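Next comes just one chain, in structure tokens: the form predicted alone.
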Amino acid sequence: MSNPIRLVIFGRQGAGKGTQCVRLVERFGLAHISTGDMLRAAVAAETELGLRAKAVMDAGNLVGDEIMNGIVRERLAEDDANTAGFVLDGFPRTSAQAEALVQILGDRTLHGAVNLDVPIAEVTERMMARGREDDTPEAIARRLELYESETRPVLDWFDARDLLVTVDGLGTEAEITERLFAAVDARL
């Protein structure tokens, strides 16, 4: 392809992204870069970072921009995501992040940014069911928390740049699918 499709999707914890990355990966043959993914194997080989990742997502907090950004950075210049393109889904979370992808990009293109759109009932009764250990629910209110604080204003910065394309995420996951591969084909 020689203009890799390069994709972010937002939704809130449980909103269904993992399940919809892993469709637009076969659909469109992208590179699924999930932070959230990286994050627990960096913590599970406990690595420098992961050791550093884990207190601050056993705390039920975001990991800063810093440690995001560079994980991100690493992780966009490998060939798989300058060749096949890329769906990232765990970043940007900031303002501060979604200027550092543009830095990133430098003078690639990103093509959208779509939001699954879940209720806030809804994701949390979805994200206890899966059983995570790290899914009490003090954690799952405190990330929806700071969702709503900082995540919210980045769906702001990409829709004032004509980037953001909203897809509700509620139905079956095939119904999602449908009009979440809508979206991009608008905006491709």
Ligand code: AMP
The other form holds:
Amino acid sequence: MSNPIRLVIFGRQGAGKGTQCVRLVERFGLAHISTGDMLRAAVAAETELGLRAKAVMDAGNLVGDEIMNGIVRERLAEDDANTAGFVLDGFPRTSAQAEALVQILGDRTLHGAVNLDVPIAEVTERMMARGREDDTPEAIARRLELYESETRPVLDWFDARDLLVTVDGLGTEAEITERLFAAVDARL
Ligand code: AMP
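The block above covers the form predicted alone; next, return the form predicted in complex with the ligand.
Now the complete complex, all chains and molecules, led by this one.
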């Protein structure tokens, strides 16, 4: 069995992270760990967490660090994450989450963090077109604002450790996948 590959993917909402994560999973056999998907599943199942998270998510705000760190800690302890490796999508989003991730991983080093880069104007247009229930103009604007204020420092943190690679997220799906695979291959 080959060694596990551990990746983080960053990108604004609407950058196409979900789609490209499917490709990464196909190619590298990774577990796709999306905190947004996990929270949406909790909302759908009406668990205690889901009930608490729904209003926060609908407003485009961030669920608390302690809750998120706990969710990720548990998920990363599961077998698939340890054997196949993972692509972490939507976490860490704050400096406190990045610090928790380092602690959670311990001696399991990350291979890299990919920044799927799509400009604000383009993602805004895509989000408006998508018309998902939680995509109100206010929530879209709030998520983009929090990306700059809370997540940008996390990107800088990965960059300072030579872990960050920026992939141009504009183009056809296939073009972007090709760029992404090349970026990941270069980190392995
Ligand atoms: P996403 O699908 O990654 O855009 O996540 C959808 C929503 O879930 C976000 O707008 C946040 O409200 C919440 N969320 C997902 N991941 C996190 C995280 N790491 N920290 C805080 N909130 C999160």
